[in-house]
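Starting off, we have a lone chain in the form predicted alone, written out as structure tokens.
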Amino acid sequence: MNLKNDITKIIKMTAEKLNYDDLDKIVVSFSNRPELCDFQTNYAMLVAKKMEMKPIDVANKIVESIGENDDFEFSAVMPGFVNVKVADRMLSKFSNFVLNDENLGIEKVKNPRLVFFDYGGANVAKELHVGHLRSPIVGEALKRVHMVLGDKTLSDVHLGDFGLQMGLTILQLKLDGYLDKFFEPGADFLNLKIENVTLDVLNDEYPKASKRKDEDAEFKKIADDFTLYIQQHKEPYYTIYQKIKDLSVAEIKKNYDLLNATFDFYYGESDAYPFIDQTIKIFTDKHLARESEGALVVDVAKEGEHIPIPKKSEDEPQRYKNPMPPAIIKKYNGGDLYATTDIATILMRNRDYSPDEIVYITDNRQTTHFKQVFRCCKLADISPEKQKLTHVAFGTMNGKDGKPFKTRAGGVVRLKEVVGLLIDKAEQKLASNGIVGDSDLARKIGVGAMKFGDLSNTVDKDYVFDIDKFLAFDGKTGPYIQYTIARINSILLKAKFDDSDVEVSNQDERNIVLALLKLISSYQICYEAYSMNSLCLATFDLASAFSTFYNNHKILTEEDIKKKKSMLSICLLVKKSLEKALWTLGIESVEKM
């Protein structure tokens, strides 16, 4: 049941009966003047000139031809809008349909697809930090909105476990004496333990190595070689790598559990490694790769992206306007790069699952990288023509100073420190409401506040991480939505409510159902835009409409039993709809606050 579609059909049938053209221009939208009407269309203004008529005359003709309608009231207003007001009986009918519908009125896509989501992107041997927050938050929500609309989904954390950070970490551990036993003659690698190496040690060793590589070329070269040895399964480097990976992944999973981010697979770059040689062979067999300074590259520039700038002398290097650099698929020393493993990963996923779409969620600094990878896959037919490859590039999470969020000392904030800070703040808020010692409730509220604050923004924009603002129990925040659900739980519990029909009878109830209509339509908007801000806004609007209804009506003390049951049914309708919205956003609902 879709009221907007019903209205559109009525107007289209009428315009067709009047022999009007351009029926595809009939678009019904929610009114931006809710005091005047619920829906409207500007179709008359779009076609009037072609018809040599005034827009208001076209609108009037449509309204006159529709005539009386029990479900919708049509009217023509200057300069040429057709306004529509939905009858109370129709809003009641719609409310009861949603209340009893398995998907709460949200229409599923006509042609469900298999969509593979790649998000998370944690690096093995490196502590998750604040920069790792947005990928699981955005990725989990986008995956869930596809699930709600009927797509099948798969998700992979895609660990960074085969790159230079592994070579750097192992080299630094070796130099600092942690790995001596592994390099003794006849060492039993499998049964050896990496002594005294903890996550805290890894958190110290990698930054130390990363800094040194920028200052010491020989150190960087050895780290490159160590990385290659890992990729070639050369011992003892590969066994050391596996032990470090096991240690890291256990902690990574704990962090993602805190964020309520779930994955079907905990694959990494290493899982794509068996497909590397096949990937390289595809490009060489199809003559798509060429050698450049000892490396193997693929030209992916399109016309207009790689325009040579005339040289002033023969010795001057060639430069280009608007360059799209070639993708490097094999390094000078035979090692593989991120582009290679990402292409090989797509090859692996298509072999195993053949998804209709693969969606990557990373920060916007990787835009060029994914353009190169996607173009390589299409050039080599590794990605079929019909398969959609999508990169969702998100902006930066900044502090109140507008700069990337950091510690007071200027260091990178660890992810678990951010979550811990949110939980502490939530516990303080709950204590002021008389709830003490419920750490799980504090976690749900704290993490939910952060997620809602993040997802309320357009995904590609930077935003300010403001804990106090996010944790407010009023306003456009996660806790406000959770509090609304907790309030409704209390009402339904006190009323010992069973079941009844909704009968819309006043403006406050109308506003709730109209807000619900907007919430339902926001799922499709988010699905198409790969951004969850529309759902966040619509969820707040429904909670806000309920708050007004709650403040203006004495639900539990209403003497008219039929009216009371109807109001309780509205409460249940709002509760279910808000809970589904929060679930889609990856936020947990709460029973009390």
Contents of the next structure:
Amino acid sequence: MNLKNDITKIIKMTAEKLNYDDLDKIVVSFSNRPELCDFQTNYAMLVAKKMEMKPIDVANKIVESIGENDDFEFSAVMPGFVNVKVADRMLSKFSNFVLNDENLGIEKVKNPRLVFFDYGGANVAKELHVGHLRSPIVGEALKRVHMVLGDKTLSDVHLGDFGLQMGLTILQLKLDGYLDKFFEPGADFLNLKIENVTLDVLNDEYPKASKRKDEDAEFKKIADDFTLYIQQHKEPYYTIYQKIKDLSVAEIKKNYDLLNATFDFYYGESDAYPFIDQTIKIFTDKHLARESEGALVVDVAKEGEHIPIPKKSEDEPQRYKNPMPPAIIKKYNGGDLYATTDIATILMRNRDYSPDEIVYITDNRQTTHFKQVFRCCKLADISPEKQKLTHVAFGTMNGKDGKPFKTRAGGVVRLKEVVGLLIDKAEQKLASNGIVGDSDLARKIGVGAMKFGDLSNTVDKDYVFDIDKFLAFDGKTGPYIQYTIARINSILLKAKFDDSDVEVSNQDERNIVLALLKLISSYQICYEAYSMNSLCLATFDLASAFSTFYNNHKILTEEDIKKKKSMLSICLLVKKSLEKALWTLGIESVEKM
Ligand code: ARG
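Provide the structure of the form predicted together with arginine (ARG), given the form predicted alone shown above.
Complete assembly follows, chain above in first position.
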């Protein structure tokens, strides 16, 4: 049941009967003057000129010709809108339909697809920090909106487990004496433990090495070699690598659990390794790769991109207009690169699942990388033409100073610390509401606040991490939605109510159903935009319409039983719809608050 479609159909049939043209221009939208009407179309204004008529006359003709209608009231207003008000009985009918629909009125896509989501992307041996928050938050929600609309989904965390950071970490551990036993002649390294290497040690060693590589070319060269050894499964490097990885992945999983991010696969870059040779061969066989300074590259620039800017002097470095550099698929030392593993991973995913679409969720600094990878895959036919490859590039999470979120001392904030901070704050808030000692509830609220705060923004925008704003119990926040649900729970519990029918009978109730209509249509908007902000806003609008209704009407003490039951049904309708919206956003609902 789709009221917007019903209205569109009525207007279309009428315009057709009147022999009007351009019927595809009949687009019905939610009204931006809710005090006047619920829906409207500007069709008359678009076609009047061609028909040599005044827009208002076209609109009047349509309205006249539709005549009386029990479900919708049509009117023509200047300069040429057709306004539509939905009758109470139609809103009631719609509410009851939603209450009994397993997808709560949300229409599924006509042709469900298999969509593969690649998000999370934690790097093994590197501590997760605040910069890693957005990918699991956005990715999980986008995946869920696809699920709600009926697509099949698969998700892979795609761990960074084969890159330079592994070589760097192992080199640093070796220099600091943690790995002596592994390098003794005849060492039985498979049965050795990497003693004393804890997560804290890893968290110190990697940054140390990362800093040194920028200053010490010899050190960087050895780390490159170590990385290559790992990629070639050379011992003891490979065994050490695996042990470090196990340690680190256990920790990564805990972090993602905390964020309610769930993955079908915990694959990593290394899982694409068996496909690397084949990948490179495809490019060389098809003459798509060329050698450049000892490396193997693929030219992916299209016309008009990567145009050299004439140098002013000989020693000036070459610069480019519209830069789209070639993708490097093999390094000078034979090592494989980020692009190569991503291309090989697509090969692997297509061999195993051939998804209709693969969606990557990373920050916007990786835009060029994904353009290169996608173009490589299309050029080499590793990704069939009909397969959609999408990169969702999100903006930066900034501190209140407008710069990327840092600790007071200017250091990187660990992900665990941020989540800890959110939970602490949520606990304090709950305590002021008289709820103490419920740490699970505090986690749901703290993490939910963060997620809602993040997802409320258009995905590509930078936004400010403002913990107090996110955690406010009123306003456009996660806790406000959770609180609304908890409040409804308490009403329904007190009322001991069994299902009945909604009968919309006043403006507050109308506003709830109209907000619900918008909420339902926002799923499709998010699906198309790869951004969850519309759903967040519509969820808030529904919760806020409910609050008005709740403040203006006595539900539990209503004496007219039929009316009371209808109001309780509205409560149930709102609760179910808010819960579904939160679920889609990857936010947990709470029973009480
Ligand atoms: N590990 C990468 C990083 O930290 C993110 C991985 C994103 N996914 C991908 N298929 N490249 O930047």
